[in-house]
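First, one chain by itself: the form predicted alone, in structure tokens.
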Amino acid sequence: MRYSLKEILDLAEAGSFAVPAFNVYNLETLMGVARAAEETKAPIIIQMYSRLFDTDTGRFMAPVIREMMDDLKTPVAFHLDHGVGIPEIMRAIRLGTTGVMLDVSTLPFEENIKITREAVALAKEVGVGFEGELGHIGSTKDEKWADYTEVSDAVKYVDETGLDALAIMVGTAHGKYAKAPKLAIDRIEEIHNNTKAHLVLHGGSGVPDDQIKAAVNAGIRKINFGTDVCYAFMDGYKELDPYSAPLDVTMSKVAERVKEFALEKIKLLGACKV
């Protein structure tokens, strides 16, 4: 069932769980997470990075994702992850996304608000949910990570932009962690208690299970998984003899490995309760 970003996160807030947002890169990663949703009857979010929407990959994948959304009996949102500008957001909307993200978190605070507010207005005109970012969530390779998102800044940001979901910096980063992060659970809870937006945790890959559960209990309603989707795919492929069977048979086994990963995260986030 096709849901907007806001609609699917409203379900999470009502049920006090988090929706897993899986970044997909090809048919096998899409098949894996879709089959996990089908098996658990859990809501999920299918996302692609902004760069994929700029290539034939996104153009070819989008119709398949839309058909999958219509086939599944569980709520599914199709989301642009880390849109780099309004042109990228418009392109993703034309390809059928039900949610978009604009990431201008490296800009000064007031400029971030101004650009995000303009993009929110465009998305809402066509019923598409919107995610912004406050407090830059960088890479695990960065020498220094940004400070945690301030509660007062989050309140002003949400009020002045009118967005539906807010990615906050509370101790995570994108990529493979050299050392498991420790999240600012108290900060998550403070922002959740003081804002109307649904809170998003980026960099969910590699975060210990106990930290994930604590973040959900504190108010996180969407958790992104990208790096671990790639690892599940590649680990599954490395275990196979690629010459032992036709390619479709081989790759179906890789999709099964992605499904197993997605099942673990769906259960961890409590999304099975829907």
Ligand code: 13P
Given for the second form:
Amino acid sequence: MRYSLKEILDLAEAGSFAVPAFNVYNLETLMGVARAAEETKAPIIIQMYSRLFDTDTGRFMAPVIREMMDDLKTPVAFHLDHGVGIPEIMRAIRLGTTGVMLDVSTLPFEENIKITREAVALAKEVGVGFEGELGHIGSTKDEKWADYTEVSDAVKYVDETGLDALAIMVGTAHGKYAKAPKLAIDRIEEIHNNTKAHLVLHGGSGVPDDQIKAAVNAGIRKINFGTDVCYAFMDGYKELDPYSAPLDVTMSKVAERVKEFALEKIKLLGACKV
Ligand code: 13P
Ligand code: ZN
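Requested next: the structure of the form predicted together with the named molecule (the form predicted alone having been shown above).
Whole complex next, starting from this chain.
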């Protein structure tokens, strides 16, 4: 069932759980997470990085994702992840996304507000949910990580942009962690208590289960997983019989490995509905 980003996150808020947002890169990663959603009747978000939309991968994957959304009985949103600008957002909407993210988190605060407000108005016009980012969530490889999102900034940002979902910096980063992160759970709770926007945690791969659970209890409603989707795929691929040629058979085993990964996260986030 096609859901907008806002509709699916409203469900999460009402049920006090988080919707897993899986970054997909190809057919096997998509099939893996779709099968996990089917089995658990969980709402899920399928998302692709802005860079995939820059290539044929995004264009060719989009109709497959739309077909899958119609086929699944469970709520599914299709989301542009880390959109880099308004043209990229418009292209993603044209390809059928029901949610878009604009990431201008490295810009000064007032500029971030101004561009985001403009983009929110465009998305709202066509019923597409909107995610912004405040407090830059970088890479695990960055030497210095950005400061945590301030509560008062978050309140002003949500009020002035009117967005549906807000990605906050509370101690995570993208990629493989050298050391398990420790999240600012109190900060999540404070932002959750003071804003209407649904809170998003990026950099979900490698965050210990107890931290994920605490983040959901504190009010996180969407958690992004990218790196670990890739590792699940690659681990499944490494285990293949190198002499077995029919790709449909062999790659379905890889998709199965991605499914196992997705099942774990769906259950951890409280999104399992069976
Ligand atoms: P990871 O790759 O660290 O899981 O982060 C995913 C993400 O935040 C996508 O936006
Ligand atoms: Zn991210």
